[in-house]
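Quick heads-up: it's one chain on its own, the form predicted alone, in structure tokens.
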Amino acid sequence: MRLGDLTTPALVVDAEALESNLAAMAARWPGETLRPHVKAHKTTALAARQAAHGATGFTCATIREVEGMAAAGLGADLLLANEVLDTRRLGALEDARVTVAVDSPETVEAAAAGGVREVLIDVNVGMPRCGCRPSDAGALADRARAAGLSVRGVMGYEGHLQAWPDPDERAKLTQTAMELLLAAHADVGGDVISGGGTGTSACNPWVTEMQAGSYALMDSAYTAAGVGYVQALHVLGTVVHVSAARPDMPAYAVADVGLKALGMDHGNPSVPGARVWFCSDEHVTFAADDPVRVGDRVLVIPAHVDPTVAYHDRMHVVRDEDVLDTWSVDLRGW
């Protein structure tokens, strides 16, 4: 198949960037130190990429990654980083080990009752989101074992600082929620010390453990921010409408790449060589450097990644023209 065989709009993944950009975190955190966010990318093909440079364990945000990482063999060390109250179907897990996220008794509980065996203790270290307050954690990390619950450690997700656009100052503020995470963890206990995402990979060494997910296909937001990862992934789209200038508007174009197939949720995404004035629900609307017409192909970034995969059934893996391979984005949903 070739690239223009596809129809759009269709996720297509450079195979060679996508290589690169899993070399360069494994060589950074290599082997158990990094455990992949699967949330980025949906797909136990790209998963099992990340296995084969190394990784051993995985991070998943819902039950059915954890599920579907687990079916696909890849279950030796899932996290599920994020809280739940009905744990019944990770209990009921045989070939996996499934560690799970908790922040308050209610959360404890559900995990004892589910049949969960491992917890982490979830510490908010700056964003405003799920975690419990530093100074709570020990006190829940001992009514977990009570419960009868293993507590391998803590972990803290510095998520507001991801894409802080100054990178001295996001070192900076990343070591200040890094010490309210040690801070739990000495009081916590366990060998575990987990966090971090593709925009701190290379400035928090306080973890043990990393749960970047972005780098691998990476997107307009996290590229501003200089992290240091290709952009791999784009969204494929096709030249519907071209309007010639006129004396009260600039020539533009439109391509079937919408908001339906894009996640918006960090701004507009980018074409290469244009000008993106906005989004509406089946395409996006843009003035290019260069004259387009009806039918050419056009390459979308988009501004976040993880929605945006998320939109989409499958990804194509190509090279050049080429479309090396298919893979089905096979943990969507819940």
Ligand SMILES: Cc1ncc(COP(=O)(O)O)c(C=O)c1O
Contents of the next structure:
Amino acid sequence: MRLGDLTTPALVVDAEALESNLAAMAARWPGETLRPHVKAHKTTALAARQAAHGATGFTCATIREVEGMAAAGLGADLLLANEVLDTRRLGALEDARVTVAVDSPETVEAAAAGGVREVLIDVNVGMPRCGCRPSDAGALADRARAAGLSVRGVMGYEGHLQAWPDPDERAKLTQTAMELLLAAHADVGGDVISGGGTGTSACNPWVTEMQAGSYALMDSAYTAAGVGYVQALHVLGTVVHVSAARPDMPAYAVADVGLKALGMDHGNPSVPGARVWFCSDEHVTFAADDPVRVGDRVLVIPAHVDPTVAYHDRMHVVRDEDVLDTWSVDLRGW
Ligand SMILES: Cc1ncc(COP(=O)(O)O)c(C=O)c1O
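Switch over from the form predicted alone to the form predicted in complex with the named molecule, please.
What follows is the whole complex; the chain from before opens it.
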């Protein structure tokens, strides 16, 4: 199959760019020191490529992701890095090692009641999301152990720093965040200090395992933050309308990649060689530097990779105009 044969909008992954991102992160975080986050791609075939580059454990965001990874034979060491209260499906999983983040008495009790065996104490390191106070981590670990759970260590996600524009400041703030995590770890014990993401993967030497995810496919928000990985994912679209310049309106074109095909929480997508005006449900409207015609194909770069992928059933792996493979986005859903 050729690129031109694909029905649009379609996710396309540049095979060379993907492999170069996987190799670069694996060089920085080899073997079990990298625990790639599958929420960024939701695709077990891509996770298998990360395993081929040396990763043995993976980070998941949903129970569905844990189940799908286990079913794909990639369940040697799965971390559900989110709090869950209904853990029955996790406890029922066979042939997978599953560790769950807990940050409260309620989530500890839910893990024990559902048959989960191993947990990490999730510590808030500065982002107003989940995680206990660092000073509460030790007591929570005691409570988990008393409930029969094995506590492997701590996790703390410095999500608020991932796209911090100034890299020196990002590094300093990451250190401050990780000092909180290390203090909690001193009270909790265990072998694991888990955290990090694409944006801090070069400036967080404090974790024992790096949870980065977006680096594999990338997006324009991370590129703008200068994190050092290349854009591997595009949404292929077709130009469905062009409008010549009029006295009251400059020329523009419209392609079939709208906000239902793109995660828009980090802003508009970009189109190389064009200025994007706006997205509507099914359309992106843009002004191109060079003339475009109805039927032309365009490659749209999403501003946020994770929600973009989650809108699609499959991604096509391409080299130039050739479609080499089609991977199911099989971890979609909950
Ligand atoms: C808990 C956790 N760890 C790691 C990551 C990975 O971050 P990124 O995709 O930016 O590399 C995320 C992303 O939101 C996350 O929620």
